[in-house]
Every structure is written in structure tokens, then in C-alpha cells.
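Only one chain is included here, represented as C-alpha cells and corresponding to the form predicted alone.
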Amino acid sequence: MSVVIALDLGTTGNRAIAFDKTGKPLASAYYEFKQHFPKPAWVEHDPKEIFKTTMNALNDIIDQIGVDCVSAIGITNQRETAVLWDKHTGEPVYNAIVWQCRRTTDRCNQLSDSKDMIKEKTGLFLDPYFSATKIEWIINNVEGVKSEIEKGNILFGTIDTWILWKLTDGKKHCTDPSNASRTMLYNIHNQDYDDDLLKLFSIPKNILPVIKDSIDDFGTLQSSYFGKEIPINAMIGDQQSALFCQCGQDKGALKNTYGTGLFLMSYTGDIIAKTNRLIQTVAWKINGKISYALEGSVFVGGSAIQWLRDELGIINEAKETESLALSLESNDDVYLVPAFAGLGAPYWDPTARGVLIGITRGTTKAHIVRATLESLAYQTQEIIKDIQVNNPDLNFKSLRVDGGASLNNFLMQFQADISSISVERPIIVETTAYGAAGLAGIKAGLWTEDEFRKTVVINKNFLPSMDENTRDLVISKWKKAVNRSLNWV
């Protein structure tokens, strides 16, 4: 038996899952780790806790199914989150700074005068999502960074490459076009580091990860973990990921994924798509040509659910919300906007703020759970709006969703109803992961790609039922209360 394991390295935990032939998860284990938020909107992790956490996985997962049967291991990972360390002892120079901290806000202002550049050359916007400005936060504010950099003592990576590293002693400084494209480092049109972009950030090449396809040779892990090494034959950003997994290269195919933000994608092929305010981003590479895509890039998704449990104390768990949801016959005018980090897509505002409006004496933690839900609707249907004005020859059926969040049935239905779109959920939600094992396994032999495909099963179709005017009131309301949500800081 041949087995493809998938490291899917998150924003708020790890996770290994082992994939059989057929698609079928044979183990999966799951650790979360510890979010530092050491000022208002400033977000970290420790990077060796997040290395700790994916070999506790990955111990699981081996002490489950034996190592033999284990062919090769697919990376995929949240994107855009910086972590600088020495080459020589390990040691990360500090926290990792996550896609989501808005520290570099004032920086960007202050760069205002490039972001016609940036956006030309990366597609992407100057904004403290990505990772330049958190790299430059680094090298300028943490004592003897610069020094070390000078000695070339110092390496960059995401999360992708930090593992990456770890789990080859070293060996291996590498990333993929899917996540060196969102370091805001990256020109998409001639696929490699930009050096204007690199001038302006004030960052040296050399601290940077060599950039493979996204099927390739990544090394392997070494012996000295489970006695037998085992190559590492892809990695890929996690949104990139589920996009592969479902929707491969259909053009104009459309994915969201409800994790700790929300991410939606379309496939583009060779064509970088016209957008305003949406991402332009590499997919993936593979056997050296590149693909494209479009995202919109929402902050606050499930972290908001998370937020109910663990801030607010309302929920205990995540899968109370459905249950609360349907007990109101509607959402009673109240709405949140979840700009607990800034807005994203198609906004990108990183000085708003949450709003929770509409509130009476008779509001309930149903209502607010509600609003919740349906707050992770409304910002994906903004995004789909945009792709469909902007590329009306994108000519999209129906949405296919994963991630956590997908498997709540009223969010999945009242989606399919804002939306006026058909929701495709697979019966494998975990498609980042599966996405990565996919790429690992067409490398090892396992299967091709249509191979593959066929393995991705949709398990519930939902359909919209809500009338036009009920959609078009509820959406002017939710607008409304974005705008009260704008430029609050």
C-alpha cells in the first residue's frame, strides 16, 4: 500500500493527514498552537512551537499507519507569514509576524507613492497582509538582525520554508511561485525576485528561499526522525492548494475555502486577469509552466466563530452555531462585520474596525452567532461580484467550498442564497491538505492528474431559494453597515 502524507500548516494549529490511492484518509491528527498578540491588530506565533506541532502530528500519523507504506509528503501552508532565523543555529531572531498582524500599516502609508508598482508588478496590494513590510519590521526593529544579515548569517521564509527546513537538517532553503508570490517580493510576470521591490523594502536577496516548481524535489525528510527518509515532493500555498484539489485547471472555476479567513479563487490559466481589488496570484507551477488565479482575501472568517468561543464565551463549540442559527426565523437587522484585523478584499482598509449594529433589548447570542454566519457569506458573495463584473467571460456554475466552516449547513445554504449560486461541498473538506497530497503523489506515481480528480467526490449540492428581493435588501444592509466599519482607526 502506498501512502502520501499532507502537512497542512495553518493559522491556528498543524495538521497531518495520510491518503491512500483512492482519496481515503487513513489517519489524521491535529495540534493547535498558541496566538501571541502582543499590541491591538498585531498578530505572532512561535515558530518553534509551530515546528514542534507539525511533528507531533506527523508522529501521530506515523505511529498509526507505520512508516513503510509512507511514499512521499506534500507541504501546504498558510501564506505570507515571516520568519527569519540563523542558518547555523536554528534559532528563529523572533516570533513569526502572521498574515493577519497590521503592525506595517503606517510603513505602507508612508509607501504609498509604489503601490501603483507593487500592484503592477505582483498583483498585489501594499498592504501589511503580506510579507515585505514584516520582513523589514524585523531586520529594523529586532537588535542585531542587521549584523547578522551582513555576515550572511540570516534566512527568510514562510511557514513552507521554515518547516521545509527543519525537516531536512537544514539542507533545504526553498519555497514555490504559489508563496513566493505572496511576499510582495515576487514579479509575476517574470517569475523570479524583483530587484526595485527588493531596493525599495531594503531587503538582501541573499536571505531568500530558492524558488522551485511546485512539484519537485524538496529533499527528503531525514532518516534520523523515523528511520527511513522520505521525499518531500511538493509544496504549495494552502488557498493554491484547495483550488488545485478542486477545481484543477478548469477556467473560471470557482473555490472557497472557510478557514481562519476566507479565500476565494479562480482559475485563470496563462492569463494574469483584469482586477482592481482583487489579488492577481501565481496558482502553481508545474513541470515549468505557470498558472495564474484570482483571490479575494478576507481576514475574519472561521477566526470569527473562534472569536464567539473563546472571547466572548457565547458558543463552546464551533458546531453549536448551526443549531442557534436556525432557531431565528431571520437575523432580526443585526449584522457584524468582522473587521477585527482590517478589511480585505474587496476593501483593503487595514484601519477598520469590527462592527456588531442592529442591536435591541431583544438581541440574543443567537443573533450574534447568526450574524457571524452570515458575515463570512456576505464577504465571499462581495468577491464573487467583483470577478463576475470585471471578467463576465468567467461564466461560473456553482461554488465549491472546504474548510471547517463549510460543513455548517445554514452557512452553506444561506451562501448558496446570497449568492444566488449553487455550493458544492466534497465529502473530503480538508481539500488544502488534500491538494498538497495530490501534487506529492502525481511526483511519486501514484496517480496522475485526471487520476486524481476523479478521486474528489461532491457529497452535497446546495441550491438557492431565496427571492431577489429579499437578497438585494439584506445585501444593501450589510453594506451599510461595512461602511460604518471603514477608516475607523
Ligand code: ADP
Given for the second form:
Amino acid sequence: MSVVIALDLGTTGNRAIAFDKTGKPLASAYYEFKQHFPKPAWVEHDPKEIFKTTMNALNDIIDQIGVDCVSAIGITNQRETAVLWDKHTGEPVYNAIVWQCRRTTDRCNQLSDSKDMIKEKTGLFLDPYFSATKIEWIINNVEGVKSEIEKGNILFGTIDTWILWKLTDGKKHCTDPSNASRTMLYNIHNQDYDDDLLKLFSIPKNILPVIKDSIDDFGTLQSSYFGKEIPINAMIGDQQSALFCQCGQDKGALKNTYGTGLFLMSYTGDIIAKTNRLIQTVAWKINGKISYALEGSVFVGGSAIQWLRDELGIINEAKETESLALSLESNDDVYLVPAFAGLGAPYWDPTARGVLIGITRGTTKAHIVRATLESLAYQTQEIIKDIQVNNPDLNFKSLRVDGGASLNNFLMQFQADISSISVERPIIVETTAYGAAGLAGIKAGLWTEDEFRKTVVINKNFLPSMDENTRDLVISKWKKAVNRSLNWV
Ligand code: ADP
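Form predicted in complex with the named molecule, following the form predicted alone:
All chains and molecules follow, beginning with the one already shown.
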């Protein structure tokens, strides 16, 4: 009984990984599921397919390791995505509306008088990104849902909740505060659903899941699946899970995930840190004690590298970017602002568009590649700076990194240089899954929090080596480039 399974329920696919006590992945399986785009900027998933692919992944790893060694399961998930289903039949009333879906943009504009109240209570910006307006949309647009809610037949959940309900055969309808805090219905100060917000969005409380701690008794995977009940010990949103894995309860650390987008998080303990331009969110709740984090999301990170490969065709694969960037002494003043979908934190300008500036007759593809990689680091730096300016007491010692593009050594060194911070990359790349495994393993007695932390080993450290004048100069040029990208469409 020394293995813990993490279910990592992502936006494009579901993964199951079995970890042993040392953090070694013993078995892993991944199944993609279909993305549905019924209209431009609308994004949906089929909840039944999400469950099916979760089970496929789980089946595969149980086939490899057997069920007897498994002590617990931890769930981590894409956040905000909303599902409503019939609690008697288990049938979803509509597809899951995904966090990326922009169908409620007009509704958010209509509610703009409430945006300060929403920020104050939830720590979030009034935006279609979060669950509330998605739930409201399903209730108002899917025939029969309102009357079924009145009869008490409907449940809502984010993906953690939906999968938990399925795994426990409908016995548990629960979530944790890290997920609840992304619904826009949760008051981060009172740590509960907020009546004013429920009223604003006309969402009845009886459809909402019970909020437990992030480490808690979430019931068991029913024995009908593998012949043995397995306790489900943890639930946590994906970015918070990576934060737990990387930094734990250490206020001196930041983590940044360099995936399709960039997600920077700073653990702020029991304090809801000051910010105007970042999200204040729950990190997790353990033993009844809530912890908070600041979060900055950048829409375009690694996807800019995909753009170099798929649209421009100037590289064949992502890892080539490292040697191309290193083939130059400097960026020769070429900057790329990848505002392909507007700019997220800290600018929040949906009308911004991409800019490539500083090009001359001598500009080569290496310059464009280097400018693209550097843009990931500059965008990250702007969020770090925002946190530092608003919270001078948070004295960061290091930046812990993960995600596909964190494997790029040029990018990591450049990040260390322009942020003047030590960048630390762990051996384990699946930090999201491992965070949830860590939480579940703590409750199962596999490790204490300290013992778990010791299994997260850093294998590369990038130390800052750029002088201050150069740093100030290149950052000021980046800002000039950003200014040219703002307010375009
Ligand atoms: P996600 O979880 O968002 O799908 P991943 O963490 O798997 O993302 O990272 C994939 C992203 O990282 C892709 O956008 C890819 O272009 C980028 N990437 C992968 N390897 C490298 C590399 N060596 N250098 C730069 N970018 C990379």
C-alpha cells in the first residue's frame, strides 16, 4: 500500500500517474478528448467523454501495477469548466462549458457595475473565464433545466466534482476551496458561497457542491470498478497543485508554469495579498487552515513557439529554439509581443494584438525565435514585478519552474537574468499530478508534508548574471514594444 494515484484532468486530455514513496512514477497513461467549438470563441467538452478517458487512463495504470498496492487517489483538474447534470440519471444537461469559452462576454459587460464588488469578494476579475456566468448560461438557455432545478434534480460541478461524483457512484457531491474560489460564487474572506453573488447570477445554492478541505475524506472509488474501494483523499485545482508541489507553504518562492500559456503563482499564506491586476485565489485548505495565492495568467506562452513551427514554419520542433537563440550574441533590439489573443496579466487588454518590432534588413529567423522565447520571460517578469511592487514584504528567493517550455535552457537563463532571481527546475516534470499525489499521500500516511517536499528534487539551477543597467535597458525596450501592441483592434 505504498502507491498513490494522481488523476490529472486537463483541458485537452486526462492523465493518471501512479507514484511510489520516492516520487518515482511507476505507471502513467494519457487520453486526449475532443474539443468542441460550436461557434467562434465557444469551447465545450463532453462530460461523459471526460469520464470515459479518465477511466481509460486509470484502467491502464491499474493493469500495470495492480490494485493492491494503491493506498489513495488525489484529483487535480482544469479549473472553472462548468457541468450540470441530473442527479438521478447522471446525464449531463449540456456539454461542459470550458474555461476558455467566451460566450458570456456580453453578459459580463452587462454586469460591469458589479465588477468592484466581485473583485472584493472573490479576488477575481468579472470575466467569462470563471464558472458563474457559464452556469447562468446553461440555466437560462437549456430547455427544462430551470424547472428540474426547482424540483431539486440538478447538480453543478467543476470537473473535479463531476469526476468525483462518477467515481463514488453519486455518493459524493463535493469540491475543495481552490476550485470553489474559481466559480466566482465563493467569498474568499468568509470561505463560503456568497449569497449576494448567488443572487446576482440567479444560481440556487442547492445545485452547488459541498466545499471540503483540499485534503479530506472524499469518499472512495467504488469497488465495482477494480474490486476494491480506494480512498479519494485530495482535490485541488491544477495550478494550485503545481504550486503545492513546487513551493509548498514557503512564502519565499514563486512558481511559473511554461505551458501553452504561462501561469505564475505566489503563495501568500493566510494573507490575501494586495494587487490591482492579478487574481487573488485560494491556494488550498489543509487541516481547516486556508492559504491564499496571487496568480497571473498570460494567454500566450509555449503556443507562440507552436506558432513559429506551425504558422511561420521557421522551426521543425520546439527544442530547436534553444540553439537558434544561442546562435546570437543578443536580440539586436528585435522584440516580439505575442498578444495574439489580447494581453492577460498584468495588462488585461483584449484589444491588444501581436507586434514584431526592431527588424532590419539583417534580421534572421534566429532573431524572431529569440524574440519569441524572450517574450515568455518578459511577460513573466512583468507579473513578478507587479507582485513585488504591491507586496514589498514578499521577498522572493527563487522561481520554481515547470511545463514544457521550462526545458529550454536559454529561456530559463534569460528569465533568471531579467528577473534577477534564481530559477530552479525540478527533475519531476509532472508537478501538477505530483502535487495532488502529495496531498493524497499525506492523508494516507505515505509521507508527511516535509518528507513529500524532500522528494521534489531540483536538478538545475540558473543564476542571474545580467548587470542592472542592461536589465533596465532591455526591459524598458520591451515595455515600449508592449505599448505599441495595446489598443489595436
Ligand atoms: P500544456 O500542458 O499547456 O499542454 P506543456 O507543459 O505540455 O503544455 O508544454 C507544451 C508547450 O511547451 C508547447 O506550447 C511547446 O511549444 C512548448 N515547448 C516544449 N518544449 C519546448 C522547448 N524546448 N523550448 C520552448 N518551448 C517548448
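Numbering follows the first chain given and starts at 1. Only the largest set of C-alpha atoms that superpose within 1.5 Å between the two forms is called the rigid core. All of these numbers come straight from a predicted model, not from anything done at the bench.
- If you fit the rigid core between these two forms, you'll see the Cα of residue 152 move by less than 2 angstroms.
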